[in-house]
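The chain below stands alone and is given in structure tokens; this is the form predicted on its own.
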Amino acid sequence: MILFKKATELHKWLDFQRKKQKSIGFVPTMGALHTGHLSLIGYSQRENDITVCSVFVNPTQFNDPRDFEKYPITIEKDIAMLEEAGTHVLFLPSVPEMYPDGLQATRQYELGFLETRLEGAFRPGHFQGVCRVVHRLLEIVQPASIYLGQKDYQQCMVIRKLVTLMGKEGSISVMVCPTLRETDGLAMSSRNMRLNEDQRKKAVTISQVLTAIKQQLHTGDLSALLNEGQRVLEAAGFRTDYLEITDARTLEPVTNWNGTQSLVALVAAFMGDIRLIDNMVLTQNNTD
């Protein structure tokens, strides 16, 4: 595995590979890697000649500075995992390397409705920070495909929008890969390592609630399903930001289902001071 810390050096090396007709896949991460990240590496490796992984904890996407300070840093372990997985390139930049002009935003990304819903509503500025860092990374790497996990469902939609705003819709494919889960159903997440033993046992309630909603889904009014899910989360000790059923393509809330609309259930909830998110596609229209 080749490690780059400078954007210009990585960009130059990748340009040389492209001239040799090598296809490039890209997996952006914030480190604290787990099997879910490695599955994205695997998807990229199967579909590309070269796989680039970046590890960068992006300060501009944390609306709560305390959350940024507590984000787990496990770089030595990350490097070992990436090497074992056969990753070709690791990009490990510093903050000044990623933000040579400073952290102050100079551009507003027009994300529309996506920025006002769910994560956008509860984490103001978060998606602007995501767009800033991914825009910079895509300019450096210029991949054929970028690989993302479905666990960050709304963020995947934001990055699709970003690629369109960049005018790269035809040249960069956004590949959304299935969420990997622990054996008990908990979605794999870097934040899970901050849970203590008791919190970890209770955390699985999130996926249990989503599964129950999927199993009990019916046409008509969905409020009883959501109310029961909310009750179960609170009984397990969660403080919920949101639990919603939405249109899978637009994130518009769906309170009354017609039986054909594609749906996804999304949740964000705190266990102590640790915020966990998850989602589950409930139905998929064959015409989508």
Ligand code: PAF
The other form holds:
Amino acid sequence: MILFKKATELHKWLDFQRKKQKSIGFVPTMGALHTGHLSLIGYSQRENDITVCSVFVNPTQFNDPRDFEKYPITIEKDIAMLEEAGTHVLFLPSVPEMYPDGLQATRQYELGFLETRLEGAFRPGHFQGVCRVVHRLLEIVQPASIYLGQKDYQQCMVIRKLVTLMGKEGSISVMVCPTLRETDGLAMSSRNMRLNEDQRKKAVTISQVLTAIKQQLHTGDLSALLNEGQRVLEAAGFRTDYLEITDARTLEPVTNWNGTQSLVALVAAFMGDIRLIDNMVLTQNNTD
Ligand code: PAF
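Right, the form predicted on its own is done; let's see the coordinates for the form predicted in complex with the named molecule.
Expanding to the full complex; the earlier chain stays at the top.
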């Protein structure tokens, strides 16, 4: 694995590879890697000649400074895991390398409705920070494809929109890969490392609630399903930011299902001071 810390050096090296007709797949991460990240690396490796993984804990996407301070950093282990997975390139930039002009935002990304919903509403500024860092990373790496986990459902939509805003829809494919789960159903996440034994046991409730919603889905008024889910989460000790059923393509809330619309259920909830998110696509409609 080749390690780059400087954007210009990585850019130059990748330019050379592109001239040799090598296709480049890109997996952006904030480190604290787990099997879910490795599965993204796997997708990229199968579909590209070269896989670039970035590890950068992006300060501009943390709306809560305590969350930033506590974000797990396991760089030695990350490097070993990436080596083991046969990753070609690791990009490990510093904050000044990623933000040469400082952290102050100079542009606003027009994300529209997407930014007013769910994560956008509960984490003001979060998606602007995601767009800033991913924009810069995409300019440095210029991949054919970027690989993202479905666990961050709304982030995947935001990054699709970013690629459009960059005018790169035709040249960068946004690949959304399935969420990997622990054997009890908990969605894999770097934040799971911070759960203590008791919290870890209770955390499974999130995926249980989503599965129950999927199993009990019916046409008509969905409020009883959501209220029950909310009750079960609270009984397990969660403080819920949101539990919603929405249109899978627009994130518009769906309170009354007509039986044809594609749906996704999304949840964000705190266990202690650890915020977990998850989602489940409930139904797919081919004609939709
Ligand atoms: O999903 C993440 O880990 C981050 O939001 C990303 C896409 C690497 C941007 O910092």
